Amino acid sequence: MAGKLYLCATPIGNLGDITERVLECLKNADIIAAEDTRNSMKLMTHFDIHTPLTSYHEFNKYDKADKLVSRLLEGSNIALITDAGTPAISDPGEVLVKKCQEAGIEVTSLPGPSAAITALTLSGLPTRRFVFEGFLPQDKEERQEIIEELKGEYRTIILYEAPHHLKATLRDLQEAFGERRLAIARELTKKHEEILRFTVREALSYYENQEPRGEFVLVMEGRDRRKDEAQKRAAYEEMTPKEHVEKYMNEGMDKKAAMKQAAKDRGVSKRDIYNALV
């Protein structure tokens, strides 16, 4: 019978913030996966654990996923954990996740401790909707695709940062949204926690001055929805009601589907369309 695969949240900061149910978890699998053994066992020596680690990182994430595949097929059960926080979320957990299920493995996993919601109810900005992205690329031409299509976003936007790359990062993002709004979170749920709310454009004034130190979560606000729509009907009103129904039939609309869309762009009624066209 085939072993089960948990997903071990672990703290991200604050020891205190595990929870008995990872502990349990981690003490009697048959083995840990961790991303940084090393790293990892300063937390296993703090709650007494001893069970065995196996690295289980970017470099040999395909490799050694194949290996425990194996392993938990053989009836092992295996607790994965990553340097901090959940495991699978940019993280190699997601490679071994995809493999256990193509194999017909059982994947479970103990919720714990998220440095990007963390950041995110911590930022004072919008937390209905948000998008999460991660680390942004290093390749140029990957990072600015993805940087295109954030402009457009409304949600707000999570991202992850290393401190030999915010620099860079901030600069990037200044020059495509500008003024934005952003909290830049960093020490999360230790002893220095500090989460500082500044423009974009501040941000990157700070951080010349400042040289950045530990991990960051940086939570950007979206466009303005509200801003974007009073922009896009000052335009519509610049034009006639009949140029507006004429600028979708030549987009390929036919006139009921155009005089329709007028009416929504100029916040009114159709008939007040049909009647400024006759």
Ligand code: SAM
Contents of the next structure:
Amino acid sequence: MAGKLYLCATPIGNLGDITERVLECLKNADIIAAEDTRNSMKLMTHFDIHTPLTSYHEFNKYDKADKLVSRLLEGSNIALITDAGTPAISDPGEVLVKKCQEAGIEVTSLPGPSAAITALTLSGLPTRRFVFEGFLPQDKEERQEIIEELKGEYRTIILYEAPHHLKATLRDLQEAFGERRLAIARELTKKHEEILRFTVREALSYYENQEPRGEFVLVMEGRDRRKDEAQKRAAYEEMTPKEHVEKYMNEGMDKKAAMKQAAKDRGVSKRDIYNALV
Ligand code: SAM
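I have the form predicted on its own already, so could you send the form predicted in complex with ligand SAM?
Every component of the complex follows; first up is the chain already shown.
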């Protein structure tokens, strides 16, 4: 019978955040696949776990995933852990999960800490709707494309960043989002945990004078829908109802649809538009 893959969330700093289920799973699994086996040894030693470790990281994720799938098909139970947090979030776990699903292997998740959600909840920014971007691409063009996409985003945006890339990322964000509110969550759950709240511009000038140290999550507010709507309304109010309807007809709408849209934009009834036109 095939084994099972267990996605085990591990602490993002404070070892007290490990769950009982994860500890039990790590002790009972046949193998633990870990992103950095040396780093994970500390966790193993602390919790007195002696299960064999094997490495599964960014640079072997495809070949090694195939090998792990073979082991699972032979009946081994494998626990997957990453350096910290929830496997498959901005780490190679995603590839292994996909390959397991394709091979018909059962996968289950033992939930626990994730830096993204921890930072979001502490940010003080809207949490009802959010989007997780992970690390922005290093490639300049790809990065610019994503930033362009994010300009239209109304939801709160969560980004990961390494300390040595933080300033460059803040510089790029500043060009696009200078006055947006930004919460920087640093060293979450650790002794020096700190949440700094700035605008993007202020964050950049802060880190221009201070070397970033530790681990960071950036939580940035999305576009302000109310402000956008007020601006649109102000622009519409500068047009007469006739000009407004004509604008849509010039864009290819028929008269009825153009009147309907103009009425909606101005917050009035279709009859009001009709009356203004005649
Ligand atoms: N899978 C992990 C998770 O669930 O959060 C994330 C892995 S990703 C490779 C590592 C990134 O997570 C770091 O570069 C940093 O942006 C963020 N991170 C991890 N631990 C953190 C912490 N204690 N405080 C702030 N950010 C952290």
